[in-house]
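Given next, in C-alpha cells, is a single chain: the form predicted on its own.
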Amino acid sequence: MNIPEQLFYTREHEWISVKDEVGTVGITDHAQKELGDVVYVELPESGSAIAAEEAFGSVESVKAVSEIYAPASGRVVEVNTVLADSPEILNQDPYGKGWIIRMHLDDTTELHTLMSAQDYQRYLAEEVGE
C-alpha cells in the first residue's frame, strides 16, 4: 500500500501535505482502492470556510458515494478544477494529480491530531485489516 512519509492522515481516509500554512488535501490511496472507479467529484467553492473533520466535499464511484472530511480548519484557496472533468484522476494518482483542494490553515497546531505515516499503517492493519 502506498503512504508517502510527508504527510499527514485522518481516520477518514484523508490526507494533507503543509507548506508555509497552506494545506494540500486529498483522499488516500486505501480510500481510491475502496471506492473503486470514480465517477464524480464534488467540490467546494474557493474562498470557503471549512472546519476540521467536517464533510467539504463528496466522492462518487460505481460502488457508493463517500464523504470527505477536511484534516483541518482553514479557507480553500484553490480547488483542483480537473477533477470535474477527469474524476479518475482520484484512482490514477490520489498523492499527485488527485489533491482535491489547497487550503490556508487557521491553526497548524490541528495538525498534531493526525496520524503519521506509520501510524496511519497501523491504523489500517488494526482497524481495517489491510
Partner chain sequence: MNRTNIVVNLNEPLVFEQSAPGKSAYSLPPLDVEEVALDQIVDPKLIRSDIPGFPEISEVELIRHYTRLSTWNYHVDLGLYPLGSCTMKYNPKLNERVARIPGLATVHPLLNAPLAQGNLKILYRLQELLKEITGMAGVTLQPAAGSQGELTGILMVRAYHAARNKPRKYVLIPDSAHGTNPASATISGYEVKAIPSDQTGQIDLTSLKEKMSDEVACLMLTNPNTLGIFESRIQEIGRIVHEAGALLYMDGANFNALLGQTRPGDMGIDVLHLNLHKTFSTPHGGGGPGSGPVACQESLIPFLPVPIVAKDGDKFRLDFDRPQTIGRLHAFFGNFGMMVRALAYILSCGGDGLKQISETAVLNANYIRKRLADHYDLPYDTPSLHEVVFSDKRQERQGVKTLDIAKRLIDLGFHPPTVYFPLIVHGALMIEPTESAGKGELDEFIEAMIQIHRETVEEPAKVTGAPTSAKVARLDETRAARTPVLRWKARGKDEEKDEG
Contents of the next structure:
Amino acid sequence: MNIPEQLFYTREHEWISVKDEVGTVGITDHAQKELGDVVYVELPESGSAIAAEEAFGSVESVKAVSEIYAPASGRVVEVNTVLADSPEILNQDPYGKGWIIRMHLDDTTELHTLMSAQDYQRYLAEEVGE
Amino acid sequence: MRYISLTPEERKQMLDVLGLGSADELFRSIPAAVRLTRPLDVPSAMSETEVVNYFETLARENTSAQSNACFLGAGAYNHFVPTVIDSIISRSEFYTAYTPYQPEISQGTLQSIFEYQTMISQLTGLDVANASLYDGSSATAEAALMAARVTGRKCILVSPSLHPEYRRVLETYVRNLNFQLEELRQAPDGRIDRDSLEAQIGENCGSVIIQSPNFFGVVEDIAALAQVVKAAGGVLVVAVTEALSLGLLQPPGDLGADIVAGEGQSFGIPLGFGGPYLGLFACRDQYKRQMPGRVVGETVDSQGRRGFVLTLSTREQHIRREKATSNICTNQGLCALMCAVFLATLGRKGLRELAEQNLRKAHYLRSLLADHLVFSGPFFNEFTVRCPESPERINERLAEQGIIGGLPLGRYYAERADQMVVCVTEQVSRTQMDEFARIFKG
Amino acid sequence: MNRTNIVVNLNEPLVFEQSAPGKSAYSLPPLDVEEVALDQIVDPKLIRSDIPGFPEISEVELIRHYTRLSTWNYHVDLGLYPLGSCTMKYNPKLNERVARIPGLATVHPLLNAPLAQGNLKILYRLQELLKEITGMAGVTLQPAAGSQGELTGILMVRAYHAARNKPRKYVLIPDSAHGTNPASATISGYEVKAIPSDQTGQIDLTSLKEKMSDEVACLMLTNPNTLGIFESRIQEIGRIVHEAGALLYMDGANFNALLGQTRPGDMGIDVLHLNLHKTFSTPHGGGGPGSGPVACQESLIPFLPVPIVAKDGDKFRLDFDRPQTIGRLHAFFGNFGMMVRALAYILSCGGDGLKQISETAVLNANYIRKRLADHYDLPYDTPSLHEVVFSDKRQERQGVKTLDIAKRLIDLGFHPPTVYFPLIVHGALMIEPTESAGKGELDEFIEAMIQIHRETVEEPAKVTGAPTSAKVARLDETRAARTPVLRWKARGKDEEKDEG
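Go ahead and give the structure of the form predicted together with the partner chain, now that the form predicted on its own is out.
Whole complex next, starting from this chain.
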C-alpha cells in the first residue's frame, strides 16, 4: 500500500498536501483500490466554497459511488478537468496526476486534526484491516 | 395443481432430507399467534374453460374500441396494432425473462432496448433516452424532479394545458418535497402565452413543463418558448401524450426542449383500459447522469465482440439508495419492445404516412365542425369543440349509434362544461366522421 | 446426460444496420379523405423533414431480427431462473390468453363507468380477493410496480401523520432492505435511518428501540426479509412501532412465502405493497411491466389514491370523491393487463392452490439450502422460507468470487441467482427456486453448484473464465460506463444529417 510521507490523511481516505495556504486534494491508493476501476468523477465548480468534512464531489466505479470529503475548509481554486475524460488516472496515479482539486485553505491549523502517513497506516491496519 | 411439479413421493423425500415430518414445519419461524388457521376465503380452483368463460362474459359487459368507432383520445389512442407485435412479444424468450442483470444471457433484451433507445432519441431529437418509465404521467413527474435537480430551483412552471391527470400525478410526486407549482397562462389560440412565461420564469422558477400537442390538441410553439427558457438558464420539459405526432411534427429536441417525457402507448400498445403503457424519457447528453431509470449501453466482451449492458447504474436505487435519481426498479420493458417493433414495422416512411393520415383525417372532421372550434392554434389529431348541447348528451346519442364520443371537459374544467376534445385516428372512416358530425350537430 | 450443448447463435446486426431505402414492413389502408397539400392544413414550419437513420426493413427481416435476438435470452420457460427476491415463477399461458381478449384489451380508460362494467368488475374482484389474501381492509391496484407501490404506501403514511398535525421526519429501514425502500422514502420527503441486522439476520430490536421516537413516521420492513428469514418477533416489532405512534410498512416482495400461511393484516402491518409480477405470476417481460398493489388497514383507507372502484348494488363505479386522498400515481388505473392475469391466476389456483404454492416454494428453497450447506458458506443459520442466501467465503479462498460462480452457472445451463445482494452478506448468492421447479431440476441445479465448488479447487480457471457458452463472454462494464454509447449513430456516407 502506497502511503506517501509528506501528505495528510482523512478517515474517509482523502489526502491533502499544502504549499503556501493552497492544498491539493485527492483520494488515497487504498480508496482507489477499494473502488475498483473509476468510471466517473463528479467535480465541484472552481470558485465554490467547501467546508471541512463535507462532501464536495464523488467518485464512481461501475457498481459503487464514493463521496469525496473536504479535508479542510476553503475555496476551490482549480479542478483537475483531465479526470472528466480520463477518470482512469485516479486508479493509475492517485497521488500525482490523479489529484482532484486545489483549494485555498481558510485556516491551515485545521490540518492538525488530520492523520500523518504513520497514523493513516495504523488506521488502515486497525479500522480497515489492511 | 398444474403449476407445481412435485409428486407426493418427491415431497416426502425432500422433507426427509430436511428431517421434517410435514411441510407445515417449514413455517415454524412464523409465531403460532399470527399463523392463519383457517383456509383462505378464496373460491376453489376453476378449470381453464371456466376461467376463459368468466373473462369472455365480462368482456361482453364492456364497450370496446374494437367494435365501436372511437373519437376518444386524451392520453390513450386507438391506433392499429400490427400483427407482428403480438407475434414477437408472445415469445417466451422476451416475456418470461426479467431485467437483464446477467448480460451474457440477456443480449436479446439488451440489444432490443438499445435499438429502442436509439429510435426514441431519433424521434425526440434528443441525445439519449432511457429504457422506459411506467407511463407518460409518471415520466412527466420524473422529468420535473430531474429538472429541479439540474437547475437547483424548486419552483416549476406548468402549462395549464398539461393533461389534468398528468398534473395530478405530478402534484402527488412533489407534494412533500417543498416544490412550488405555478401555472402559466393560455393565450386565446390555445397555446401558452409567451409573455406569461417571460414574466414568471426567473431565479426561483427554472423548470418549465409544457405539453405539445397539448391537452386541447393544440401544437405549442416550442421554439419560441425554448428561447425564453434558455435565456433564463432554465430547463424545458416537453410532455407528449400522442407520441405519433413525433412522426410528423418537428422533434422537440431540435426546437430547444431539454427533456421529453411522454406516453408511448400510440406505438403498438393496445388501449388496455389504461395500462400497461409506456413512459418515454429522453434528454440532452449533458444531463444523462441525472436521468431516472435504466439505460443500456454498448461495449465489448473479453474477446472484443460487440455486446450490450445496463450502464450508468450508479444513478439508481440499488446502488445510491436514498440519493438515487429515482426509486424506479422494474420498468415497462415489454412495452418498450412493443414500441420498438412498432416503430421498426412502420419505419422511416410508414410512421410519417400514418401520422399524416391522422392529421388529414382530423382536419377533415374539423372542416365538418368548423363552426364549433374553440381554439385557432394548429393541431395534430385532436381538437376542442364547443357543443350545441351538453357533451354528455351528445355522447349518449353517439353511443346509441355505436360511436364512442369525445372527452367532455366539464369534469376537469368547470368553465368548459360545454366543450369536448375530439380525437381522430386512422381507425375511424370518413363515413363514421360524417355520422359523428351529423349526430353532433343534432 | 449433460444439461448443456453447443447451440448455434446466429449473429444479428442492429436493425439500423440492415435498413435500406425501399424496404418496408407496414401496410396502411388508403386514405379516405381528400389528400390536400399538407401546407394547406398545417404550417410547414411545424413539420419535420425526415427521421434520419430510422429503420427501413421488410417484415421477414423484422421477424427474423427479433427471433434471432430472442434466442440470446435465458427465460423462465427454458428453465430454472432462481433470482432471489424476484420470484421467477412460471407464467401460465392461460393468463396471456385472457388478457388478450379484445373486449377487455381494447377498452378506453376514459369511458364512462357504465360502458366499462366488465373491466371495473375485474378490478373490484381482484381488489377484494387481495384484501382477503392479505387480511387488510383497503386496496389500491394503481401502482405500476413495486417501487411505485412503496411510494404510494409511504405517501399514505405521511398523509396519515399529517392529518394528525405532524408528518414526522424519519423512516426506519433495515440495512438488508432493497434500495427502492430508501429511495421511495426520500421522494416522500423523509430522511432515512438505517437499522442494522442482528446476528440472526433479523432486525436488531435494541437499535430499533433506540431509533424509535415520535419523529419516526414508519418502519419499512421486508417480511420475510431479503435473507428469506421471517421476522419472527413481528408482534414485538409492531408493539414498539405502534407505541411510538409510528406505522408498520411491509415490503411484500417476498409474499410468495406467506400465501395462505399468515396474513400481514393479522400480524400488525398497517400498509404493504405486493408485486403481482412476483407472487401472482404475471410475466416479468424482460424488466416489466409489473404491478404493485397497496393494501392497508381501515385507518389508512381515506388516503388511498383515486379512483377507488366501488360497488353499488350490482353496478360498479369509480369513486373520485375522497378529500384526504394522496392523489394519483398513474394517469389511469395502473397496469390493468397485469391485473387481468393476476386474477386469472388466483381463480385458477383457488384458495388451496395458493397455500400449496407457498408450501412448495419454501420446501424447494430449504431443500437447496440443506443440500448446499456443506459446500457453500451459510452466513445465517436461522431458518429461512422461500429463498436462501449463501456467501462466497469458502470459494474466495481459492480466488473464485460470487460473480465467477454466477457466470459458471450459465455454462451449466442455469440462470444465476441474485448476486451481491443483500449488501449485508459478503459476496451474496441469493437463491429463490419458487414452487415452479420440480425435484429433478432442483437436483440438477444442486449438482451444478456442487460441481462449481469442486472446480474452484480443482480447475478455478474454468470458473473464472466463464461463461464460454453464451452469445458473448464477459462484457466490459467499465468501458460502457466510462464512455457511454447509449444509442446507435450512422457512420460514414450515411451519416445522419441535422434537420434544419
